[in-house]
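As structure tokens, one chain now follows by itself in the form predicted on its own.
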Amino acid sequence: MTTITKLPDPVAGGSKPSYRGKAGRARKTGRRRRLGDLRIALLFILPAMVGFVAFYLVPTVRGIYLSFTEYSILGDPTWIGTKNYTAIFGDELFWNAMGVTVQYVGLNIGFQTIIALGLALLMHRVAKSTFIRGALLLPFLVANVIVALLWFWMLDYQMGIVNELISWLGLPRIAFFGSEQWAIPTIAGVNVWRHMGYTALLIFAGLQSIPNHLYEVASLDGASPTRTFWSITMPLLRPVLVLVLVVTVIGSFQVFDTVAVTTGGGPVNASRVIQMYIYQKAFGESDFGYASALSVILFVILALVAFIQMKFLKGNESDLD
């Protein structure tokens, strides 16, 4: 006689196969793997974080503290509250420096962006040679001080090759760095020459990300190159252009080395930009508290400018979506 053993019925409340053990082990393995990846990531990030804390975060916090003090290198900081900030708003040299800086930023950003955009379009459509594209970046690879000295000699009133050429053409010589009228435009032109290749490279990278089929469709529809540029290229290039504007505007507000090498802030105060004024207050007059307050105000201005650019130009959005 055969005996039949009835298996437990899962529906009737019998035992069910359990996978909790396997799932738990899988979760633990996943957590260990993520923890290991996090440790490796932190190991690679650590040198940059140490540099950021030591050279950016700590000086920033100390600078904000010093802006509320009266401090020279020969004594200890003395807390004076907001007196430095109150004095700044009545400082005519500060407002002059801000006006000069805004004039420089307008000239530098305007010409640099337009020229860089033109160069990027040429690299994208005409100049396919890697050598030519690399040559456009060469001025940016030269130290800014060397570039400033080079143009300072070339534009010298007496012996500069540019003024020699102007004189040979029968025109009056121009005091590029020695004239109140020409000082800031000349400094802006020098920095446009140096940075336009790098800016063009950033814009060129944005052009490379635009799908070619959009241009093919526009061509089939009979769109002219001008219409294609304004209807396809510019809208799709907006995020890159906003990034370029944010970076170049911040860099332009921080111009110092070109001014220090060429004009020193002169003639009179015609080229005394805000960074030069901060330097003179700190290291020329040993008024580090006042200079720190100027730096904090500049930091706030740059943060507001960057926020406004990103907010209203919609730099974090793309028309490709």
Given for the second form:
Amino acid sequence: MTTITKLPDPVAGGSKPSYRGKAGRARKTGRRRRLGDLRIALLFILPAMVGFVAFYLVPTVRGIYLSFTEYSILGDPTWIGTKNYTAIFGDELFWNAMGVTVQYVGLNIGFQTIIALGLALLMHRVAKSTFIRGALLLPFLVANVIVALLWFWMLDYQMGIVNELISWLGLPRIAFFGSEQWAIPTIAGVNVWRHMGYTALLIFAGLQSIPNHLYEVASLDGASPTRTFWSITMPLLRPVLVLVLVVTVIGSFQVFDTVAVTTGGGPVNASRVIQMYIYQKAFGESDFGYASALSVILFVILALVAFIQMKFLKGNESDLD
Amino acid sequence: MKKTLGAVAAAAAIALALSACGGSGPASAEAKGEINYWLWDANQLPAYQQCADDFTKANPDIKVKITQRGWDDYWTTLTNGFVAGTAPDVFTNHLSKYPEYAAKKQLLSLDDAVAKDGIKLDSYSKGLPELWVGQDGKRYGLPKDWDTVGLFYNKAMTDSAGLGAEQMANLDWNPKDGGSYEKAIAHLTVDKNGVRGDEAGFDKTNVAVYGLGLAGGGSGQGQTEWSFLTGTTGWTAKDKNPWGTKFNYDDPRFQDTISWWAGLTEKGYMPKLETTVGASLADNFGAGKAAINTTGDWLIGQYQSYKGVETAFAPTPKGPEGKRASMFNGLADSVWAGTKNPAASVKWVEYLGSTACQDVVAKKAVVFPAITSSSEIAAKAFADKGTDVSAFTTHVKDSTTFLFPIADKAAKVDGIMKPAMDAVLSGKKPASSLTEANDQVNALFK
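Show the same protein again, this time as the form predicted together with its partner chain rather than the form predicted on its own.
Starting with the chain above, the whole complex follows.
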């Protein structure tokens, strides 16, 4: 309908005023129709809207309110101003949690993106069978907690199959989840394993959107495969890569279940990621106000990270234009 | 990944909606209807089901629905239930949890019922009923059982090491050289080449059987891990128990004990802390990877269930002053303040705390009931099954028990002490670092 109003007037000037009147009427009916669509549109949006308001908007606003209170879930919240926030800045465990989380995100995103990119290229160029492409997605189809438990058992110090192999090779056993050095790399590794297929699929979709003729031209010009990759594939893949990065980084910052079912934050504080700390404060120590303040801080950090990524990697522009 | 929290919220929302549907009935003053009862120990479920059946037989108007949940889920589900209005009418309560529930007004005071129905509090083992009186002076539970700690050892291993039952029952310990307790542990440790821990050429990096098993750092209580040692030095966790607000983790007696204990790992007599993540103390014992475990009497049944392993029990070692010590912990049944059926709930709690029910539990030989006479029946039931439980009852007989440290803000204390103890036990920090943790804990109460 909007095209009607955008149509260029075929006859410029005032030679046919009657036509103008007609066009004006058309414009009016167009607006009326638009308003009529609004109702229908609202009806269609409604189910999603109800969900959004009930499960996102209200909890978020309430969470922000609770972050300024002392609240133990049993009883009413009491307003304490910004006390929670000032306490957080002096809280060693918070800074430790941030450090651990950043370490996790770095390892997880670094490995995941590179491996996924490699897999996507293989899917694009080599493995054309749907079966193999589908198989890459399999780990993602298993629930997070199951994946975590599976690896927890396989990497067990005493009885895990991985340590049995290591000791069969004559090497010392490794306490994958038990030692401070290994806990976060292990958890990051487990999640890379689960998510790489899915991330590869997203990147693969991006690869397919790159027009084939560009590659043909490049090969006619005698560009080497490496040169083609850096000069054609990477720049044109950028919008998709940015989207993938934004989504995976946000997801990665919120790692919780893998930690919860394996180390529970330990040993000492080595794997107490920020979500684990929030959970501990809220559901373990009934300090929902403090936990809400931590969540708000995480929310702000994630918003900033997403903004910076979009801004500096120009995720909303494409070089194809 | 954030779905987990979302799922909890969704579950809570659903629970809320459900409770709204069922929440129309007014609180009944009459003792009838159905009441919900929760417990976490699956081993005790048959005994309490029997009690429930007997109870309904005597009170046909009241039905008791028992739900068993594992320890880990038990407390979060319970807290969610308090908020959503779906908590059980009556539930098994723990000393580390009830102070907070009482402070948040989630527990029904039982004083009136105790007075009205003439419950004899002195029929319970000494010290147990007082544990359940809150900071406000009100009673929030009737004792149901008690437990002490002992040494669980692999008899085949002590036999081949030449340690008799008599010797195992008379070990002594001190924080300096560990006494005959450490000697026994060292002797029971065997490396891959069959060399014992106290012999020359012992390879501590390649241990096949550890003298002493390790469950974890024990957080701020160390009930089964170290409290039976610190208890013999005269050290107490707090200035006052229950309800003290000044903790003593900076005391040299405590820190020396922990230092000695952590040193066992260094010597190769005890597994490293990092190997305990995801592992089960009892299962490693069952697999023959440790000769001695220190744990509580509620696990007697489990330790006896390992095929091919004969488990024997010895009392904890005597301390520097020649006396033993064991933490005395007890569970109780509490009534939720939000129950729609307080009369029936109180009646059920009274029945659970009565000789009738506790005798039934005693005969199953799984735990020691709180009532003294029922406890004797339990000891006899154990003996009939061929189990000598004197290692656990001796503490009660000789009054060498001390009470579980009861404090408000237990979860927050735990949040500080667990990482602090783990850091010491893993060798990352010296025991003196616990002074700093103590300051943090004490700051919670200012």
